[in-house]
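As a starting point, one isolated chain is supplied in structure tokens, in the form predicted on its own.
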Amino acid sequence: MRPYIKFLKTRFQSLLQYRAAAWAGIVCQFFWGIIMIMALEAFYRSSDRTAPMELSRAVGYIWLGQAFLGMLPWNIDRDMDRMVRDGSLCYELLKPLDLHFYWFLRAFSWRFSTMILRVIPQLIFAALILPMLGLGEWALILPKNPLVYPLWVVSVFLALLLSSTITTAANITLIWSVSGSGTSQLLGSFVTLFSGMVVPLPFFPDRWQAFLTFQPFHGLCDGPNRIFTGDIPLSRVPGEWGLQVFWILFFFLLGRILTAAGQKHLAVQGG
């Protein structure tokens, strides 16, 4: 595990140098997300049926998507793309490592790297200073049950090796396709739109709701953010827990099944 380790730890302190980026991202998102929280408080005054969620829940749902978008699978690695294109995938196969599991820990210190930049200055600024400005209403209102934040914290854990395992399958369909913009803008749309990034996914028809509870990327963002705002009942924690750890196991397995198809029939381009 040795290798493993240490080029974990190489590209997670490589990639924590883009700092700039990180904070034009942060100030980006706390406008993305007063944008959201006034569209969906105007949703909320319009109308006089009963909503899916509180407000204040709603409010902190939205919050949380804004800090941990980061995390979430919706590209593909522009590395490996330009790899891909210019031919020097093939010095990846000479490594004595195993293929999948070395760029399983690629996605995964990609996306750990991005999220952690962004998401303590995201649930200061929501938590903390919005109130301090009097947009207490629209603030991200934190639990008072200590036994939310262990759990929320294990889930969130689940929800980044999802994120990897997904990145990693997506990363590697480019053998087949050899340019990524397709696969990214398709697993942008779907990311985005069932992960709960765009309408919280209760928001959705209540006939959908069986099958947005069961698809993969309910484990990436709904799961997590409604355990923490408490939409979603302690007792129903592990039963999203069991969820989770089926989809990581079964896009790790098809990210193996893929790699191992793909080192078959591989064509270099380029150099």
The other form holds:
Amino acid sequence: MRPYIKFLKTRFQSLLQYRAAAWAGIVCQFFWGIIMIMALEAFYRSSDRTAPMELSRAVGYIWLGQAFLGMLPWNIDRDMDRMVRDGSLCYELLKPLDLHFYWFLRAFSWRFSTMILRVIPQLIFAALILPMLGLGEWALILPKNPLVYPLWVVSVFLALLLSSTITTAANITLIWSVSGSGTSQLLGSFVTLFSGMVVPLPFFPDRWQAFLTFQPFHGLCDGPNRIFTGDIPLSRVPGEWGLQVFWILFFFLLGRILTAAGQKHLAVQGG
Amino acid sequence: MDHIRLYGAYAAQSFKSQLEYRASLFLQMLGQFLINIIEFSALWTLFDRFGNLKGWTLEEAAFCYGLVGIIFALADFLTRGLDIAGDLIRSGEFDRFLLRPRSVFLQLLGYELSLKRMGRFAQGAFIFFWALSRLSLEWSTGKILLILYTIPCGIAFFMGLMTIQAALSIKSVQSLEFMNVLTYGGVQTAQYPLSIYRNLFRRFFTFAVPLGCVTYYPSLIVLGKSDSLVSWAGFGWISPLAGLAFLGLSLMLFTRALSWYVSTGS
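If the one shown is the form predicted on its own, what is the structure of the form predicted together with its partner chain?
Everything in the complex follows now, all chains and molecules, and the chain you saw is the first one.
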């Protein structure tokens, strides 16, 4: 286990360097969140139809989505793309480590560090600064029941694992395609739509809801966010975890199969 | 005249180099098209739930959405060089632009005309014409001309934003991602009718950063709607000119910034 832990540590140190870019991203996200909330607010005010969740919960959902945006598996690892292109992937093969698990940790550290840089400023802004600016109705409301917090944290951690297994599996498909931009774009659009980043999933037509709950991307963002806002009652939380664990195992195994197949397929060209 | 010839040569060269990788280019365009269609599903979903947005129907909102999509895609297509000016400056490559006895702005514009943005253009046009086919609008020559002239004005507006970004990059020797708040954030804002936002926000995007002037107010005239912020009904006929003025001001800033330029060396 020691080489894996050492590897995680150095990865974190190097990834946490990108603070300036993170700040620019955070400002964009505040803006995006506020636009989305103003639009939702206007929709709520223009219609008498019952909405699938209260506005305050939808607002909380939007902010949590923005806070944990960095964690979503919306793209592939550019370094992996480069390694496949220039052939330095063979150094990876030489390492006396379990290749798939090592790539999984690589993805995990990447998602975790991009997430952690953004979470704290985003949550402070949404939960504390907005009410101070007199925009309390746009703020993230913290749950009153203290039990929600630990249950939610578990669900966020599972979401992080799920994101990392999806990223790993997607990264491995690079072995078969020369350019990663196609995979990346398609993955990105599916993930943002089906995780609830574009619009909270409960707003989609009711007849789609069963499908939307069981598809893998629900556990990335929609599930944890709705546990926090109280839209999913505590009694249903274990079921949510179960779904997440199922998809984590699914993508983990898929990744292992792809790695095994990819190693056979891989041809290193000269150099 | 000479400038136009030079720009034409840059454009031709840029197209040639991008068409070398036809399959990849086509896939990227398709990808952009799909991503933006998926994004549109947000608007469709919310209208499906709520029926209307402050008196706007889905088709009317889609008109604005499509219009800003078309404008932004064309602007993005033309201004790739301005967008990456920060990277060129940091790598020192920008110095080469300064050595050539030609306008730096023109060289940046000619750096790349990004064909893959046409995927986004296709999506914007698709939604725009879908909206037109569903709306029974009373057209007049004036209204058609209004749409045709607001598009270049809108392109000028976004080009102005990119020019400011490039100017600030020259001054600060950094790529300035925070300008994305105004470019991408602006597109996001203009995808909904401006009337749904709070007044301060509407004033900002009308009088300070004239985004609404190039998309929202002309759309009001074509759609036969009115707005409470600017009560004068004819405003939309002349408001697109603000986009041109905005580009003019940002070019002045750009010229000033060039005189402050300090190379990064190397």
